[in-house]
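Only one chain is shown below, in structure tokens, and it's the form predicted on its own.
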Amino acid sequence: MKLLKVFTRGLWNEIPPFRLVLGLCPTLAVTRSAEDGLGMGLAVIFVLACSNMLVSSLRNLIPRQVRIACFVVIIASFVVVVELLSQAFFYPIYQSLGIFIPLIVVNCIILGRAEAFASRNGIIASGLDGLGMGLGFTLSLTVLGSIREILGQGTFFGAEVMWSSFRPFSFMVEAPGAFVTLGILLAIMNAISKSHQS
């Protein structure tokens, strides 16, 4: 039941751009589609995963002094695996994410992780952590981009999905259509958690 409680956490009680407030920069500026949303919140997958196993299962071999810039260069080296795999089997989506794969070694969803859980717990615990805190990332990324696209521009994954007299709201699809839309889904999720507080 603990690991089930751990896993969970991510998707609602701790989602990192909603409730702990971290990872803005990616999620604003990479959420322009859903598909770019959904690409990028798998990549992050993917690093917190590994890295937060890995952190877990070498925490006794890392003197404290140092544990900052080692988990640094455990998670840029998932960063390089992911920016490679991207580039040859998903070259669309590695254009379009740009700078931001190589940033996700900088990404404070990870290193937190890295640091608050993964460095204090089990391997498998903290890979469950990862996953739970990736997909919830994933979620509020893949939600983001697909409201800004449809309304945006019209479409969903790429999809005609509006009227064909629709005419979209290029505001959506700038960076003050991501701080507004944010905005709102926080606004969303704090009505939802106050009623359910109630």
Given for the second form:
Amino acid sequence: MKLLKVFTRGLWNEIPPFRLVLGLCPTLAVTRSAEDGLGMGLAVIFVLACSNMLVSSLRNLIPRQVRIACFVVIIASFVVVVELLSQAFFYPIYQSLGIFIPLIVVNCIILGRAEAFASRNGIIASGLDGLGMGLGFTLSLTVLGSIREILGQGTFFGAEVMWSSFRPFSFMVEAPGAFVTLGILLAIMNAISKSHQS
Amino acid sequence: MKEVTQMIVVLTLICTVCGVALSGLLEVTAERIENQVLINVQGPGVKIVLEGSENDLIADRKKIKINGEEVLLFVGKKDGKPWAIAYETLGNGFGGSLTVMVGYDTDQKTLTGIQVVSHKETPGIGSRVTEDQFSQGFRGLSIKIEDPSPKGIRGEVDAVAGATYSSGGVYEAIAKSLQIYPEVIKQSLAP
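Please move on to the form predicted together with its partner chain, as the form predicted on its own is already shown.
Okay, now the whole complex, with that chain kicking things off.
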């Protein structure tokens, strides 16, 4: 029961970009389309779950003073793994995400989960925490990307979805569109959880 | 003292293990990545400049050495006989290097066309050198052009208005390409 809670926490109560407001750099930058958002999310799930499990299994071995350095080395290694694999097997996605794959290293969610959760909990719980947080992150990025893609290009995962006379708001695929969409989504989520509480 | 040693040992161990694992992965994926880059980056350009070829252009590529530099040579074949070759050269654009794939019809001694393979030009301005309207102009240009310098090529094909530097980079790359053409031909005929 407790493990289930660890897993689902990342999906709503602590969903990374909206609740923890962490990892905003990729959230804003790579959500031009639903596909880019999903690709980025999957890369983050992999890195987050793997680094969480490895950090957790080494937690009694790593001295406190050098823990951050150790975490960063572990996270960076998994990011390079993702970078190489995406180049070898999903080259078009690698091309469209570009610099943001290596930048997963400095994504606050990953170091944050390693420090706040994985270094204090067991391997299974840490893995589930990573999966949950990663899924939450992927979900957020895909939703954000879908909204921006539908309004900004009139497509969803590359397929036409709007009526033929629809004029895309190119504003939505530019940087300001990301801020506006994120702000509106944050407001909606806050309103929903407020009404839940009362 | 014991603490310090533990710190050093643990960090060294983690770094070593990660380093070894990653270099192993790099070795395993290197060939696949090289192929993917060829298919996704050079592939589309090669297909356009060697249009009409019947062979697998990427599988039939060759590596040759020109003036000590490695050049990747693509050979187009029709009815089993080579009819055209293509290779890329660099030029300096407005935002950095431009890579241009130039195709040659080896029988007619003309250019089959050019494609800008990669660039860092301003979107919407300099990036127009990648569009057909500009690159179409080079199709059919003779290899024995009177003045094979960037300036001479500019005289044959009009630059993109408002993108002088970017167009200049393309001319520069084509001039370089023409310069090494005799040497490339010599080596491509050798087995």
